[in-house]
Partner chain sequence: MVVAEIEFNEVGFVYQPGTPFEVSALRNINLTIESNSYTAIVGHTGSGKSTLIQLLDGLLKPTSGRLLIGQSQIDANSTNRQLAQLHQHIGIVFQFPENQLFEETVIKDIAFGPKNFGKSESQARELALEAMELVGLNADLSERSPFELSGGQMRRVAIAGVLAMQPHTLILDEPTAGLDPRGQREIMELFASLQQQQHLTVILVTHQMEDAAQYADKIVVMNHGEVVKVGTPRDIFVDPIWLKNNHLMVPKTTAFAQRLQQRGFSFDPFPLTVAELAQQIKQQLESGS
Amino acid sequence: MTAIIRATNISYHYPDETNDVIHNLSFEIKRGDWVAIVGHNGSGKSTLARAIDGLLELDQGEIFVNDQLVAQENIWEIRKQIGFVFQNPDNQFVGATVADDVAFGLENRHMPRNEMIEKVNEALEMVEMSQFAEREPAALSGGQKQRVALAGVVAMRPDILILDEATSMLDPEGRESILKLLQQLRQRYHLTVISITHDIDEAAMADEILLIDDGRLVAKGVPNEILMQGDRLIELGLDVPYGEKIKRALVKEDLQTPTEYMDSNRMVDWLWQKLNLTK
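Assuming the form predicted alone, can you produce the structure of this chain alone?
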């Protein structure tokens, strides 16, 4: 599968700082993959997302999106291919109503009104927000606001969806609902998804994890490889998946546990079988 994003030896530091917030990073993201970029707060992962979208100018290195160099001369063409959902959806709302907000990007592209209305309705239906079309965005719950933000992005038909801590302000039920919706949107629209997160359970849903520490890429691999490194995750200021926490607790009690990575559901299934066998 071809790479839709390629970064080669990229570095960046903010004007008022001396140390790089991104340092000599190189990676590729395959078309259609879900990639989680994981790191502690301040590790550089959100800065990396902004670099991909051309929101800052690198000190060193190059980023290519669909084989196009991210540069000022073609920045708007690059951004047409990328949808960005931020941590706080209130920062993205510009319309007086939900429908107006979803239509905003389409209006900027001078889309014919009939076609625009059709895409707005389709996007709202997909995120199950059609009944709120005339509601003010500010009156919605946190989960509903993120659904509207996703609708506005999906209506633009990007190739790439970047989520910058998009679920971090939601309660567990809202987070699960949004992640389930993202899986549906990814499949329906063949999206490449980049999830910027420090939530290990969210990262477990990805095809690949890029582990960032102080602007450096310290590990990459499938979730099973990365999430089993409990001690290393803790050293990097991250949490350990719940299933792995249970395994670690059982090991301390001298109980033999599976060696492979176990998410919460698999761990529950294994414990249930184990308990039944001991009866």
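Heads up, when I say rigid core I mean the largest set of C-alphas that superpose within 1.5 Å between the two forms. On a predicted model such as this, the values are computed, not experimentally measured, just so you know. Residue numbers count along the first chain shown, from 1. Compared with the form predicted in complex with its partner chain:
- Comparing the forms between the two forms, the C-alpha position of residue 24 differs by less than 2 angstroms, with the core used for superposition.
- When two forms of a protein are overlaid on their rigid core, residues whose CA moves 2 Å or more are considered shifted, and residue 270 is one of them between the two forms.
For comparison with the form predicted alone, produce the structure of the form predicted in complex with its partner chain.
Keep in mind that what follows is only the chain, not its partners or any molecules around it.
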């Protein structure tokens, strides 16, 4: 069994609405994979993330995390295995200082103080925030606050990291640095990463992409398969990866282009070869 998360026929609707936010979804996520759940705002992708962490009760279907059913009885057991980083950096910062915030989850686990100090220091070092340990959140940028949120997760040693649009409120510099950090953390702690996003460049970093629309799973596959379907991505309210954008512009100029997925690097190589052929 390599699936770390399994969902079968799950549905959910908000109490005051009639339509399902997620409808009859089934999928599996392999241990150690980076999976991007992609869809436009309001497509149901954030609701899905909350369902995995048992933060809402499903109308129908089951989710298994590490072969344990997500249910009221073992909710705290499940949450120990999942680290969650939310969209708004301000609204998940509980502690009065950086160090206090990283310690919050550990305090909840009743960890002795000495051990806690060690864990907090180590986590802050991992996210390169040690020199900010005593700072208050008001003195930090959005990107720095998300680093602290990641330190709080790392300190808890979960198997799974769920990112609910964790970079969407950051400026490009902040976003880039967080994505780089995520790659490092994933390697170091062998994390399974589930990133909820509408950023197509972020999705391109994944091993697998789940496309969600209107609470339904509309496509699933490796990035190369999904990302070359430009028309479909636009139809779903998403963007086209940059390499593909150039391909589409070249097609408009009546140039013959390869049919397979082209990221920026491959596009540069291909154009260079093409230029050499014409010389």
